[in-house]
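Next up: a single chain in structure tokens, the form predicted alone.
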Amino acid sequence: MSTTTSFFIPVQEQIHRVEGLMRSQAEGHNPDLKAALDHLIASGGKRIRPTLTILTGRMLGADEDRAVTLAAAIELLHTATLVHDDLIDGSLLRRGIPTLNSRWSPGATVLTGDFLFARAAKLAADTESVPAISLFATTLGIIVNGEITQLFNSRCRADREEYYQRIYAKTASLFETCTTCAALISPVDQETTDLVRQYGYDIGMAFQIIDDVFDFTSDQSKLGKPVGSDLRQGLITLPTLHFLENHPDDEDAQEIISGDCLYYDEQVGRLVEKIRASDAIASSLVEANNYVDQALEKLQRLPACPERSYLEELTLYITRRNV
């Protein structure tokens, strides 16, 4: 089965419409908001979430205009979370391009993110699906609660269950919303809606695990931040968890296991290199691929069609992509 990005091809026109809808949200507002939105959209991104939304909706028989509007709402919500994340993390680059907070004051950056959240909600309302709007609002709450929990309760905590909850809130919840909302605007039954919800959850979990692997295996020029950035901030992700479980006697691992943070760059750098050289990366990839296998199994329970094939390609791409 192909694992290229050919699944983007059948939705290119719709993705252009999604970006047009996103840009239009600043019309009639402060020109600086338009400049900010243009910058954010031009900064790139693979548009995985709107692609997932549109392909799922098309597979399930959703009205195309509503699916495009929904996809724009979800991508604008995602963009707003990135604006706030970059400010919280102090990131000056994303995908090698200056972040909004590298150019604007913290206050202006926060307000821009707030504006994007508001316009994303307006687009969600334009789908005229109360269940979809309700889920959209619930997901925003999950994402924000996850960020607050990460800021106040998740530093230097080596806890698997907490890790899975964190990456659900951070990433998988929005993937789950992509597929579920697509079903909610489609003429399908509850069983099908539950099935695609579980599918979205699985690929969202896989997606974030791979991002956490990239944090160790990529280089700073591609990441736009130091290698092992999460560990440097006290966030224990899956590769570190695997290393701690398999090397409990390691002196650096023991500090984290006991609940202490690594405060010195030398310590963090040393542990990053040990994780990179260990089997922790391979073990994390196995977990990501397990989620992918679960997602593919759920797709196989849906009627065969071109869109299902494209979604299979997208699913495989999740674990085989580059930064």
Contents of the next structure:
Number of protein chains: 2
Amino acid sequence: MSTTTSFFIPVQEQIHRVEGLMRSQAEGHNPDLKAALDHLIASGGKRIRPTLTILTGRMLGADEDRAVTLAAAIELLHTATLVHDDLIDGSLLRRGIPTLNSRWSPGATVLTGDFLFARAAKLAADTESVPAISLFATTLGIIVNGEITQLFNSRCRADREEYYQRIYAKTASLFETCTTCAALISPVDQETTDLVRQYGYDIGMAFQIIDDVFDFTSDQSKLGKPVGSDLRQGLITLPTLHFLENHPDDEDAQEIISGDCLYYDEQVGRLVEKIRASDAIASSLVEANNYVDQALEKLQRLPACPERSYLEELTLYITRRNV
Amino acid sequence: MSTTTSFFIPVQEQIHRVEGLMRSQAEGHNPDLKAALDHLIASGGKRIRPTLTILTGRMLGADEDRAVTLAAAIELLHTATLVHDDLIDGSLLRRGIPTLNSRWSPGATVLTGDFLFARAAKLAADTESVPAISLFATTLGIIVNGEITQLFNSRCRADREEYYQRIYAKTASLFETCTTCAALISPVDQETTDLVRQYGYDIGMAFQIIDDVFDFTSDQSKLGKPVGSDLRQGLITLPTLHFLENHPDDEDAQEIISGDCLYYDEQVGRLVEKIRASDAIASSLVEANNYVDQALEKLQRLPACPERSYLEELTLYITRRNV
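Mind sharing the form predicted in complex with a further copy of the same chain? What's above is the form predicted alone.
Every component of the complex follows; first up is the chain already shown.
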């Protein structure tokens, strides 16, 4: 099993088209929107979601233009949610690049996110698949509902079930939408659609667990924010859950388990260090790898083809990538 | 020609269903979202857009369930835009009722608006008409683009063309979407669709001009904000444009025409009084009535039926309503 990123190569041209389609959404609109969109696209990530969408679509026989349109819709939706997230969190940098809200007023930032939602919805409509459009809208509702729940109800909650629901809403729901919508625009049966839906779910869950691990194991220069910033904001993720379960007698852990937040920087910093040094990291990685194994098992049930091999690579990359 | 509001009666049951459908969008989601949505629906207006959608759909032979779904999608979209507008403007009251942002944090308000956009898009998808879904998304883009343009470029601009573009984006585009989408889910030809699209455009333009007149002619208790608040925020609407054209020598007018804002409350207050007392109000009403006449002319080209008569009433109501 390789850990290369060569799966990006066969979709390079399509990803280029996805970015072009995203960029074109500001055409005929306010020039400031065009500037904002160019900035957001230039500071985009690795385009893992569009890559997943296009490889799945190609594997299942989707029309390439529709798959590119769908991938652009999904990546624009993802971009829109990040614009509002960064505003709400007051984040000034993302991937080391200034966020929109670091330069624009809150009002302009809210409206830019809204505009991106609108154009993402238009791109989804351009796939002309009512089931795909419908799932797309449902998923946006799930993502936003998850954010509201996190805002209102998640602070300092050490609850495993709540954690899985949260990372489903935050990340796995959109990965699931990538693969499911790709199936919905392809000539495949319900069984195949269900299979790739579960595959998307599995890699989405793994992806977010790894992100939550990185928040402890990486360093500030790579993260673009302090190590342990989730915990510093009162957000209990999988490494902390494992630590609490394995060290219930730790005095900082006891405070959290009893439903309190750690209000002192020093105390949070100490707990972050304890978690980094503990087996909680390895236990979390085991969980992520279990999801990866389940994802690979689902792929095995599909006919062998070059795209399936690339998706296997992509799946392994989820847990082996850097931040 | 009557000025009754009896056109609301034949759609009463359907509007009740529209509100039920809007309310149900929070089901299975965070309870705080349900509370927010209940509050927003309870403080809703006269439901002129759903009424227009349902009457147009019934006139053109649309399936009633689909028309109700479409009407709910449009009203929820409208509600979502108001939630973000009130946040951006810092408005604490709408129709005399506390806004969401007067009670909730900016972050929670942004996310609630986003959730409503998502569920509005889902309702639009439920109509299962790709052209209607597509227009719906396009219109959201137009509305938001208009708001961004107003935020960045409209301050103290005395430009008639810019004014018409602004009120199209702000109001007429959604009225146009009500009637056009109703046609798109009906068994009618392109010519009829174009006709009702123009009809929706005309009443939408009239509706916003009347709103802009009310901003001068009504009183603070009815408006829920100071008289002339558009002008106080540097927003030049039709009454001011007429005043500037008819009184270019007025010294306050000269300042605006030269591209300056009126920065002193006293000066703005004086200009508001001059506009109220001038023929600018009557000239603006003539323009609104011209749009109403054009709207009625378009209706005349459709076959006579009870719904057409109700739409005539609705059209007349646009300019004869109170705030």
